[in-house]
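Given as structure tokens, the chain that follows is alone and in the form predicted on its own.
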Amino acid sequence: MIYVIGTGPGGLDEMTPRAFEALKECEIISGYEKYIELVKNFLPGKIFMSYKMREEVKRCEEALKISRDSNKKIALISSGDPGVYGMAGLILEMSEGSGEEIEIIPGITAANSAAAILGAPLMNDYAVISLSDLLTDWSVIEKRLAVACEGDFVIALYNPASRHRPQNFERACEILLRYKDPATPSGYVRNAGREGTEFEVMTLENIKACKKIDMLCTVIIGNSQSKIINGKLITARGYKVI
């Protein structure tokens, strides 16, 4: 039996009871090394299998083998939700025809966690776009950014910048500024829901120049209905406020 579990931001207080109960049932917890470190302290007695980034296929192969050969319950963990840039899709693809029993358990996404810290920016339609071009061509990412702007979506940006691709966030902002007002309310959160959480609300023009944006950040860019009230980023739902 394989559970694919979303651990949310990583702390026990923002993990669903269903996810925590499933983790307690599993003998083995498998995941990216940083995510393993976030859950180890409240899961004593488990066997932990830590992997580096870009070892996702290996992680699934070994989980399938353990489940098949030992009948042990194993958890594949993803931060946030496992169906949002997580392990759910890959393990389901790789298990085709195997007969392995797999259960997907959702979690609080980075977009939702960051939105709650910034205010209420996702009150209306929004798009989630990753700026990582490791698995998606940059030309496709550019098109998705442009189309989301044309539809006046609020946009949550995952994986905005890294040491290997520091330019991607600035390039993305240049595309957004072709369609959106430079004064569009925006914000970022680093380590959303984890120790050392940082956040700031600003304009799209200012966030483009922000030097604090990295892989630990989730960025939210507002739409034409977004505003800043009492330091909080809010997107109007359309209600008449008296």
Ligand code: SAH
The other form holds:
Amino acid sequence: MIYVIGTGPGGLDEMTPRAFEALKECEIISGYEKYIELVKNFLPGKIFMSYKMREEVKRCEEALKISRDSNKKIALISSGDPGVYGMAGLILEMSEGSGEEIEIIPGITAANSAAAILGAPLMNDYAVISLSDLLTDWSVIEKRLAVACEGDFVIALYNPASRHRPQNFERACEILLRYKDPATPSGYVRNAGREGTEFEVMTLENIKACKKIDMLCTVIIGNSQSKIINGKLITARGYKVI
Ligand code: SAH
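Now that the form predicted on its own has been shown, please provide the structure of the form predicted together with this ligand.
Let's see the whole complex now, leading with the same chain.
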């Protein structure tokens, strides 16, 4: 049996009770090394399998093998939600025809934990776009950015910039600036719900040049109805406010 578990942004307080119960039930916990470190302390007595970035296929192969050969319960963990750029899709694809039982347990995704810290920017329709071009062509990402702007969506950006492709974020902002007002309220949260949380609300023009944006950040770019009130980023839904 394989549980694919969303552990939320980081702390135990933002993990669902269902996710925690499932983790406690599993003998083996497998995941990206950074996420394993986040859960290790509150799960004594487990066997942990830590993997590097880009070893997702290997992680699934080994989980399927362990589950088949040993009948042990194994948890494949993802931070946030496992169905949002996490392990859920891959393990379901790879287990096709194996007869393996797989249960997906959701978690709070980064867009939601970041939104709560910034204010209420996702109050109306929004699009989630990853700037990672490891598995998606950059031309497709550019198109998605453009059409999300045409629809006046609020946009949550995951994987905004890495050491290997630091320029992606700035390039993405240049596309957004073709459609959106440079003064569009925006913000980022670094390490939402984890030690070292940092966040800032600013304009789209300023966030483009912000040097703090890295892979530990989620960036939220407002739409034409977004505003800043008392330092909070809010997207108005259209209620009449006195
Ligand atoms: N499954 C995860 C997303 C994995 S993709 C989820 O649902 O949240 C990895 C990206 O998620 C990071 O580059 C970053 O953009 C975002 N992210 C994950 N955890 C975060 C956190 N605690 N704070 C801010 N952004 C986070």
